[in-house]
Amino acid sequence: MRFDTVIIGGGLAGLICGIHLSKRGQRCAIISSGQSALHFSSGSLDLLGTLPNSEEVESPVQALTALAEQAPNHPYARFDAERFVTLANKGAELLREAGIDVIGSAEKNHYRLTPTGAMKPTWLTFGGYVHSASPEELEWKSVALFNAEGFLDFYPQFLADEMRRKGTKCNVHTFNLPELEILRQNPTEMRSANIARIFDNEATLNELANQIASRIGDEQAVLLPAFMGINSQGNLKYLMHKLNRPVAVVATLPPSVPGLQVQTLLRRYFQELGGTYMLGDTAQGYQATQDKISALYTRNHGDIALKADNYVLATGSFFSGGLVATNTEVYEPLFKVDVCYDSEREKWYDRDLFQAQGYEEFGIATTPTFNAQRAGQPIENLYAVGAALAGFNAVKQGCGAGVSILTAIEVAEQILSKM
């Protein structure tokens, strides 16, 4: 089979990556194995909200300067600020085009309250999701929050407390559905994903609107965990229409309604480009010639080679296997390509759970153009992307979405200029 470009790894760089490439007329094909990491999302997209001196940025791009002195080779390092914010405008646009509605800029990070009240700097926030321009208020005094009896992956408690902290009155309800009762028979039925689907049956959503409308007093508004359906911005302006005060969403503990349907969302479109999505394979082997690779083997595909101009490595960290460690050494699995990593074993880790982990840093050595090498000499026709590569701590510093868009566009642009 042959295409222009074969990307592997179907996550959010390299659907982003495909996305990219197939408007402007590749033919490409993304080898997917399962789930990713965006299953895990919690209802926002992160570009910077921490330097690596633990200084909370407030603007991404005017953080980029003291980014590169502490941590000169993090991916964002090979940016500048103008190509930075281009890079973050043309993800935020993709992503609309896609059908995933987002609010936020590059240039000034706002807040979105998590599953345990904190309100977390961040880049792209999806619609209907709480936010706000402050970490110190939100934009009602009083509030409804309502929670599906027996749901487990959410604490609303938690949250209630945080937002009193912040001057916001929070009453906490629960409801209960016909249909809640038959998830309810087992409790492993009682997740975020399985609830969201009963709640595409306008009937259980007009239910659930008598249901609050019959015990909210005066407050300005109503919030709900993230499990308002598939289609969850339909639901939620039914139910703003329904209530005739404003409805949002709060991020519950994954696996997350949102990041299953950003990814839903970015392989539809996709595959509308003309994609070509292979589901539930996996990368085994390769031919190379000199410092191309020339062809790739699947174990689906058996000896019927993938062909191509150019391959994409969007596999990951250790999380999905893009990167494995032993006792001595963190390599990666397919290509054998150099990979970043302390060869002190003891410098990989802190005892301290909540402080950065050496590991987390480790990745592909990439060039400046994000080829991936092998003993210090550029591949041609490689590339590397998204949380795959090195020199970052995606967790600590609130980069992990950004990292993965960012370098998806730009190495979907190094490729096009070959064309």
The other form holds:
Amino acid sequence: MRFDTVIIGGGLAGLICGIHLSKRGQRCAIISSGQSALHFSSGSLDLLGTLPNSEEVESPVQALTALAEQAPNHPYARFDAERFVTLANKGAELLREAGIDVIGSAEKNHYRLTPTGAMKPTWLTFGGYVHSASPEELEWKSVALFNAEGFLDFYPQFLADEMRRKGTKCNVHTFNLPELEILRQNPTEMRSANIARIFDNEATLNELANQIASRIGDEQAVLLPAFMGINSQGNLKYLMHKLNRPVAVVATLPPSVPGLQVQTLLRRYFQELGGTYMLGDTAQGYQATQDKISALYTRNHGDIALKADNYVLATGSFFSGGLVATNTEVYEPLFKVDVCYDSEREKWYDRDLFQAQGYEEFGIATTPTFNAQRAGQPIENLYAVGAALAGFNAVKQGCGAGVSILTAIEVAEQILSKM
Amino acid sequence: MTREVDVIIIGGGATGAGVARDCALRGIKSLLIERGDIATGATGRNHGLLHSGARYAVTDRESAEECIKENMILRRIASHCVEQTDGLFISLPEDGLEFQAKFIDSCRAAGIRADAIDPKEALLLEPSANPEMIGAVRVPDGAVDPFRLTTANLIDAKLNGAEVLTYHKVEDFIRNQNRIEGVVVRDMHTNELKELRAQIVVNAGGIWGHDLAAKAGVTVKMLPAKGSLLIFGHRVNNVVINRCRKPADADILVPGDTISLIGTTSSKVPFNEVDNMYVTADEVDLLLREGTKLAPSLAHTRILRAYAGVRPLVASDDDPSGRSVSRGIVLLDHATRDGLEGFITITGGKLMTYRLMAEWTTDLICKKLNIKKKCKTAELKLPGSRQKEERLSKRLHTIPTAQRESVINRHGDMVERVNMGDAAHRSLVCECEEVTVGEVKYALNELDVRNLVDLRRRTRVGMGTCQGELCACRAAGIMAEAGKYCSQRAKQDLADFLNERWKGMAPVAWGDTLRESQFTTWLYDGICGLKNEKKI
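Since the one above is the form predicted alone, can you give the form predicted together with its partner chain too?
Below, the chain from earlier opens the complete complex, with every other chain and molecule after it.
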């Protein structure tokens, strides 16, 4: 099989890279094992929330110089402010083209409300999620918060208490529906994605609207866990119309229903643009000549080689299998390209789980143009993007999605510029 | 605030709990004080091996005899805490077979069944054992759950009139001339000081008994010996595997519930480390290296976590240098030894002999209080072990099998106190260990649970392969809902729980264990924005 570019990894970085290339006429294939970090989405995409020195970031663009000083190996350190904004805006544009409703800008962070009631700076938030321009207050002075009875992956009291501290009165309610009774019969079924499915049925959604309507008073808005339908769009609009006030959602414990939806929309858009998405497949081997990759082999395709001019590693970090740690080393399992890590195991960790962990910054070492290397020698047609890259802490710096999107587009443009 | 009881027991390990039960069964009013949660010292930080005594047969006949006697008693009185797995002592080529003959003779002399079997037969019995073995001996080893055992002793003690105060630390002793008349304790949650009085105070503080004795004005010289262990992600073996040689490091592999445990290392540590021990990379490497000799598949089995306990080794009274160490039970009547009335120290020994230690202690208490009642703890079964599992299982036939077996396994006949009547109570909090909402609520209501880590010790929430990823948050919600604490404290408790898990994971955080903790970080730090306000 012959492609222009083969991308290994079907998460946010792989899909964005594939979409950008396909739009410019490339024949692309994405090899995806299935799950990606999008399945654990917070409902927002972060660009840069905190500097390594713990200073909170108001404007990602303006913080770029300080970031490059504090973390010279950060992937962003390769972009100047202009390039950074161009890439970020391009990313937001691609998401919107794929049908994903997002708000926010690279010039100024806004804040997302987390499931424990904290406010975290972020870049783009999916439509319908509670968010605010300020970390100190919410848009409404009073809200009604509804949870499904017996749904343990969302604890409303955390939110209610924190909202009260921010001056928003929050009345907590639970609702029950006949469809939930059925789920409850199996002790493991009361999870977000299963509950979301019942709201694909309009009658159920309508019953929920009626229940909420009978319980609320003059609260300015209604909040729900983010499980309002999986194959259906516009459920929140329907509720807003019925309840005659804003209806918004807050993230639950995984799986993230909106994350699953975003992944589906991106994949669909990639396929509409002519891309080949190999779901449930895994890259297993390759052929190389001197300094180039010439073919790739996957589990499902056996000895049928996938040949391309360029290859992109968008395989994620440890969790996704893009990096593997043993008790003596950290390596990239497919091509065994160079990886930056500390050889002393005790330096990988901090004793406090909530401090920056050394291992988070381990990753694939690349050239300024994101080419992967072996023994310090660049591989001309192999690139790395996203969470697999070295030099940043996605959680502590609040930059995971941003690194994925910006490096994916940057690499796509590198590839296009060679044509 | 002053209260008076017959006996105050300091220490909520197996020994303290055993003394509380023994006293209660003999009609003596006791109050047990524990500065943290129950079973947090050496009790909860060992192999969970139900020794047959074979390990000590060659080197320490007295301990071996005590072990096999208590082994048989625990099988009877604590059946829901015990797994009758049997054990193998395998000889590897590097060990030779010389030790084996002596080993078998010594076992038999101590009253321990010990049958030499063909290595091929041993492999059929335990397929994970090293196939290179040149000899094997089968002995009646088993597994015992120390948390369950301690809990069951305390449930029975309380049912018979004892009181238990967890999270209360002894700050001082109330002393009147040459007599201890009570203790001053600090409530660790409210910081309030309370005076508690009793005719006798028992020091069952394990390694912390060293400092307690000093506070009371007497010297009990102890030597803290650190022992590290590794927990593997699944049950590699069903039979305990030991090395047939003189006791050494990392030569016991014990199955327990859903996991297997290898241990231990052994090293002296200073007293200032005993409250917060970390397992080092060297210890992990040693445990792995030796462990794979017992069961080669350990080399590619996921390690869930590492932890360490402190054995309270007691220096013999006649050796002030502390070099000569007694490994047996040490019962000190400070009245005869130091001229201090009303104070007893019980230490040394091991988890296996906790009941015997309690019996000796209570005998001494009875003598002092002039009470003539016989010990009944060897005959009376513990709560949880009073009904056959098959019968319980039949009664709960409507509960899904995995849940039913897990909850019966954990609580025995106390399962009747667990509400699983409706779907909401059968909903799972912890999927790895099949812990339901009903079981969590039972533990919160009846088993002295103050935080998520306590809850884990009672129910296994967060002990499975995910190490508390989602279940921790769910359980924190249920605890806050039950009024155990406010949502603010629930969040710090959640952070504490995750850090407690991380402490065990960090020494072995590579492979899947690293993946899991990366996910935990994404989830709690990233998505939830949870913060830890405590310094680690």
